[in-house]
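Just one chain follows, in the form predicted on its own, and it is written as structure tokens.
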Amino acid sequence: MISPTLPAELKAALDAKLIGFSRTDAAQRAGRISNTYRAGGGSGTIKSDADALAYALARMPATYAAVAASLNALTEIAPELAPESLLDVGAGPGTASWAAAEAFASLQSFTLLDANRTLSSLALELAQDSRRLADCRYLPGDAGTNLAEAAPADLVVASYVIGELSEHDQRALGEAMWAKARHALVVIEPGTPAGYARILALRQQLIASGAHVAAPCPHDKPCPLTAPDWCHFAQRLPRSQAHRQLKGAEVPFEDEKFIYVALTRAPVPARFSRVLAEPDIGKAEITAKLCTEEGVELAKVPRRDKAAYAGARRWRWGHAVMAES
């Protein structure tokens, strides 16, 4: 498992970018970037470096704590991956790219796909201090049409993409994604119920091609929640000085909340339940909401059950759990 705190590597890199750097510009042009993003804008308000900086500052270290999280539930379910290569769509200053290095020690090559080439430009500047990614090759183009320039890779990973495609073009990217992974994709967007659809919409796509889910789901079935309910996690992380203040917050951490799917060429050896919200820990028992491979379950541990009891009290919001629990 590895933290969901950027890499030391990352965290010197962006903090001598910093230096001489305003942080009240810093923090007006990352609050312009985050209203473009919400509004479907994509990264094409990104125009210069400092652009290119405030978004990174402000934005890297929760997306890297939701591909950490999902990277990690991938290792847990599928701890033989041992990937060699890895395609990075939709790169931007290649936060992906930096957790996959942390992931998976195997990794030898690096290719970053992104069309900001201000984007493209920081995250070479980045990779250049990091023991691991300073050799990655940086592919200009959109995620949506020039994927098919790039090589196939071991492991794929798209992070906070495909949201910024039309429904037609989310497929025909699903589609090239999964064509391109040897043997694993990692698909992650926002936590909300849209990114939540369009996970799900992706997830029975490549089903259909063939696809097996590793994580989170503990089935490759059609998902069991109804609306108004969604799937999505949140993973905690802790703020810097900078970084609380490039946000306007005064709250010490963050809680990125994300969706994520993690799909697989082989069938995955063991299934596990998952936890969809955080447990319920009471006096008498613990109540728990998991999706298992019979749907979706109310859980509940009585204290006098000891061992289990203990067992359920690890239990956090995200987190497989044995199918039998």
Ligand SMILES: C[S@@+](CC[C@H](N)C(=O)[O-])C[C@H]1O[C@@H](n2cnc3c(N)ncnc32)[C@H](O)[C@@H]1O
Second form
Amino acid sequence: MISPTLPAELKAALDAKLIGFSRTDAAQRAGRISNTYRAGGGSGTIKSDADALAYALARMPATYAAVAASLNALTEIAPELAPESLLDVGAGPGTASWAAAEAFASLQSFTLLDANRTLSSLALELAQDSRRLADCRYLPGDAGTNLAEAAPADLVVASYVIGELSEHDQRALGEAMWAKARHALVVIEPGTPAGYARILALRQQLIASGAHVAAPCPHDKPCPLTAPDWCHFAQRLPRSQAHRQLKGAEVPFEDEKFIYVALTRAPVPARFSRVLAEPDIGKAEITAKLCTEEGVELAKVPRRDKAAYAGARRWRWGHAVMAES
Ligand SMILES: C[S@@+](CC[C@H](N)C(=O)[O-])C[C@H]1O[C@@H](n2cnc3c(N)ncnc32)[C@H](O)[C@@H]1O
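Write the structure block of the form predicted in complex with the named molecule for the protein whose form predicted on its own appears above.
Full assembly next; the chain just shown is listed first.
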């Protein structure tokens, strides 16, 4: 399991870039970029080195935490997975590559593909300060057309990317990424109903193409949740002083809401239930919403069943658990 906080090398590389960078300017740029995202405009407003740095300062810790949590869920279910090559689609500042390098000591080659030259320059500069990423390859251009040029990789990751594409392009990219993934594909999106809908559509599409769901779902069946119910997770991460200044935030942490799917070519041997919300710990029993192989259930673990109760006290939203139904 890797930590949700940025690795020391990446933090140091970012800190070095921030010397002399006005926090007021960074906050204004980050605010403009985030407003554009909220309005559905994607990363098109990231046009200068200062924009790219403001974006990385504002968002990289949180997207890193979400990728780290998603990769942890994959390695928990598929501990034998030891990818040697990574393809990071829509790599931006390289967030998912850094997280994958932490999660898999086996990784030797990293290819980053992105359409945004400014973010890609930042990714390459940050990578120079990494023992693992310094020799990474960069593929410029649109994933829709340029992914074909990428060599297949053991692991393909797309973090916070597919929401920037039209529905038609999401389907095409989903198929193309799966075709490049020799062992596994992990796609992460913001934890919103729209992000969940995109992940759900991709999950269905790629199960039909032969993929198996390693996480978060304990099965390859259709999602058992019925609207308006939906699924997402949250990862807590510390907020640095610079981040607090940038966001005008007071609390020393943030909770990144995200949704992901980790797909593998090999069937998944162990199936655990997934905790879909923070369990309710009552005096007489613990109640937890679980996604199980048989569907969604509200598990109730009575205090009188001491061993089961002690186990369930450790359950947290997003955990994979062994539950007796
Ligand atoms: C929100 S950023 C996420 C960056 C990074 N994956 C992360 O998690 O921090 C989305 C990235 O996807 C890239 N992107 C969006 N559409 C793309 C496309 N069609 N082809 C290549 N890159 C694309 C953008 O340039 C941007 O760098």
